[in-house]
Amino acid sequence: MKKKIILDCDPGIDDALAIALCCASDEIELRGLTVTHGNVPLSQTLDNALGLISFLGRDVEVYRGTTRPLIRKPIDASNVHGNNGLGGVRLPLHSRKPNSKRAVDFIIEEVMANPGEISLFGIGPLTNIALALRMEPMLASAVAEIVIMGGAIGEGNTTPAAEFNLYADPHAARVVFESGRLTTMFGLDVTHRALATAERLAPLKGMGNKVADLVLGFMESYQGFYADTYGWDSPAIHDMCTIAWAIDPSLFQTKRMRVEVDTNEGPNFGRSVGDSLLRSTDAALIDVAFDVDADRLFALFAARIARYRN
């Protein structure tokens, strides 16, 4: 049975890879893209989502989401993803328009019309999902699951304590974590193990495929940040991990933990606090991914990207 997914995203280089994998995979029925602020402002993430769907040749509706976090001042990650969110890589001009329905309304209507069937995958700041949970009290019991890319049990990437997606809207993240429907978390603990090395990207070269060429362009741009920040030769592909897991959960190892989000101002603002001994009985009980078979993950990605035709 196909997994029916609403993908809430903020494209974003790694979001683009997740969208490409999602659209090339028969195991997934992508019900819509909802777009939020995040890696760059909403006006740009929305255009990137529309441009990607057009470039991929897929008939998927795109929904405009929130422009800012619930409470905190907006931030972005243009230092990582470039001013256009795609590392300066330009998509062809397109004529796609977003659906007139708001992202939050679409999430509520789609989930409530299909109770127990729709999975929400959040790979950006969780503002849209949090607002939907607040606006419709029955949403948490109607959604099949919520899966996120965000957080870090170890060190963060935006502050020493916090990963970007949670730091960008920790109050929204707290709403989602406390909803009781967050089932699986892909944080930096696992995504920093999924590095796009030259060997793992090699199958994309010479594929004669415009999507493969686009991915390689993204990776070339993305690599500079990881070299400058971490001294790594290869970038991490965070968001794609969630979609790969939806296709083949055996790629990952997870651990059941209690996790809560710190929304107190100070050095731990936005931190995801994990408890592997399950002592924090009020905190969310979720599966936290901590290891990945990265070679198999990239082999899966390459095989699916090969399905695209120029």
Second form
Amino acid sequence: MKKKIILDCDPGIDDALAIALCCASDEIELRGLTVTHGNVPLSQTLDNALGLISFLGRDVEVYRGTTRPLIRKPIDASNVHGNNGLGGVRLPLHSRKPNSKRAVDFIIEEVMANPGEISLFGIGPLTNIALALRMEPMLASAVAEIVIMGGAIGEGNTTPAAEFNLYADPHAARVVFESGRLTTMFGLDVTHRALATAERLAPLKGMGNKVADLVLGFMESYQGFYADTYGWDSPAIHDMCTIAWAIDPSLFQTKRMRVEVDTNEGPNFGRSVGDSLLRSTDAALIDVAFDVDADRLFALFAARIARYRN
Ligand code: RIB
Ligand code: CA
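Counterpart to the form predicted alone, namely the form predicted in complex with alpha-D-ribofuranose (RIB):
Everything in the complex follows now, all chains and molecules, and the chain you saw is the first one.
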């Protein structure tokens, strides 16, 4: 049976790969894209989402979300994704417009109209999902599951303690972790093991379709951050892991842990604190992804990208 998902995103280069994989995979029914502030401001993430859906030739509704986090001051990751959020890559002009309904209202209405059927996938800061959980007290019991790219049991990528999506809105992340419906966390522990190496991207070269060429174009600038920051010769495609898992969970190894989000301002602000000994009885009991068969992951990705026709 298809997995029915709402994908909450902040495109973002790796968000774009997740959206492209999602839209080429019959295992997933994408019920809508909700867009949040994050990698770049909402005005840009929203246009990127609209431009991507237009470029991919898909009739998926796009919903405008929040412009800023719940409490903390806004931050962005333009140092990673470029000022336009797509590494400077310009998508063709498009005439797509966001749906008039707000993202939070769409999430609530779609989930409440289909109790137990809709999964929420969050691959950006979790402000939209947190607001929906607060506005509709019954949402947590009606949603099938919440899956996120975010957090790190080990070191962060934005501060030593925190990964970007959680650090960009720690309070929203805490609402989601405490909702009792977060089931699976794809943090840096696994996404830093899914690097887009030249060998793994090779099938895209010469594929002769515009989506493959777009992905390769994204990698050029995206790679720069990883070379400068980590000395790696390949970038991590964080968000795409969540969609690949939805298609084939066997790609990943997970560990059941208790995880809570630190919302105390200070060196651990936005940290996802993991407890593999399950001592913290009130922290979220979730599956944390720790390993991935990266070669199979990229083989799946390339095979699905090959389905696009110019
Ligand atoms: O830390 C990686 C996450 O932050 C990814 O979702 C990326 O798109 C950025 O939003
Ligand atoms: Ca993202």
